[in-house]
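This document opens with one chain alone, in structure tokens, the form predicted alone.
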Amino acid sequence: MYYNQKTIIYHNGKYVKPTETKIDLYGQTLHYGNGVFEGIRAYNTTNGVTVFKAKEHYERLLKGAKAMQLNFKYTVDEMIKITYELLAKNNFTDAYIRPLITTGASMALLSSEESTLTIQTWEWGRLHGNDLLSMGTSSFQRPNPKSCFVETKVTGHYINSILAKNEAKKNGYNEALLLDMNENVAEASGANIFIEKDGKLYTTAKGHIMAGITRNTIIDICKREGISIEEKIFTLEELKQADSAFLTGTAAEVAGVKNIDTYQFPLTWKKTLGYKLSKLYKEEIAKSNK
């Protein structure tokens, strides 16, 4: 699904085939989840192949590496250059990009002094497709922000997402809604949530969430277009009184939500602000530059 005999990846300073690489079976990423990654998309725009928000994504990758005290030497500009070269080597114009920093062997509970950069890319459609999502409230909470760095994409953090998503699927839903430690709405398993009420948008305030780059882009579009938006803490009960809802994320882009548990959102999707923003988001991508 993710690679074939022609696929090229970047690994440890070289462009190689996935089958020509190996992982350290004693590495800290494998044993303890101490690694950092990003999810990025490239699009074929009127300005050519463009890695959308490349700078912001790679800055966040470096922020994660610093938070986990990884010895990592690549710069943002170097990684952007490698990414464009990798896309060209794979003949990709629309693709998903996964940079991953893995760590060396160390069984001690201190960050390894070694790190390796791997960048993979593959053709991948929107995470949730084009259908509206059915979401179930998870029994799992987002981690306490005093327990880890919730705004970094650390590999081990995503066990929380996998548990919630597995539970949602088992219960007949497409996606999970996670609450925070105070039982307020946090986010989906891998995306941020927005709700619409009486012509105004609300999204979860920072603190207990991974405040995504797509989320930030949607907020910027709202401000530019004069769409009222507020970042705030809100409860599950408030969410279940909203007119509509949607998720945002690099993999998901802008995805409409049909229901939360048994609550059906009353607004028809095409009449919602989420639908309008999904079109404006595509326009934002289309006019983006390298």
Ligand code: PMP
Second form
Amino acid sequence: MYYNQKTIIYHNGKYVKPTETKIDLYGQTLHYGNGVFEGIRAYNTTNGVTVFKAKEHYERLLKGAKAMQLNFKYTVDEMIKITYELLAKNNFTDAYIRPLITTGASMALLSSEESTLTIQTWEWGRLHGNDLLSMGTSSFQRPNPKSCFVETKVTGHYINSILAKNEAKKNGYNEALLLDMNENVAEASGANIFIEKDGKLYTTAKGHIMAGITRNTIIDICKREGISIEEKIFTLEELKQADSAFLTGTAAEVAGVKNIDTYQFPLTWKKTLGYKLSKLYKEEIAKSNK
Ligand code: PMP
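Can I have the other form now, the form predicted in complex with this ligand, not the form predicted alone?
The next block holds the full complex; its first chain is the one shown before.
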């Protein structure tokens, strides 16, 4: 599904086939989840192939590497250059890009001195397709921000997302809504949440969430377009009085939500601010450039 015989990846300084690479079975990423990754998209825009918000994504990757005290030497500009080369080698224009830093062999609970950059890319549609999402509130909370760096994409953190999403699927929903440790609304398993009430938008304040790059882009579009947007802490009860809701993320883009648990959002999707923003987000991508 992610690669075939023609696929080229970047791995440890070289462009190779995925089957030509080796992973160290004693590596710390495999045993303890000490790795850092990103999820980026490239689009075929009016200005040619563009890696959308490349700088922001690679800066977040470096922030994660620093938080985990990895010995990682690539710069943002080097990684952006490799990404464009990789897209060209795979003949991709619209693609998902997955940089991953893995760490060396070490069973000690201290960050390994060794790190390797791998960048994979594949053609991938919107995470949730075009259907509106049915979300279930998870019994799993987002991690305590004092337990890890919640704003970084450290591989081990994603156990929390997997548990929440497995549970949602088991209960017949297609996405999970996670609360934070104080029982306030946090985010979805891999996307941020916005709600609309009386013509205004609200999104969860930073602190317990991954403050997504798409979330930032949406906030910027709102400010530019004069759409009222506020970052604040809100409860599940408040969310269940909202007129509409949507998720944002690089993989999900802007995805409308139909219901949370048994609460159905009353506004028809096409009449919501989320729908309007999903169009504006596409326009933003279309006019982006390197
Ligand atoms: N929350 C979580 C937990 C995520 O993993 C992601 C995806 N990186 C997001 C939100 C959305 O972030 P972005 O818009 O930067 O893709």
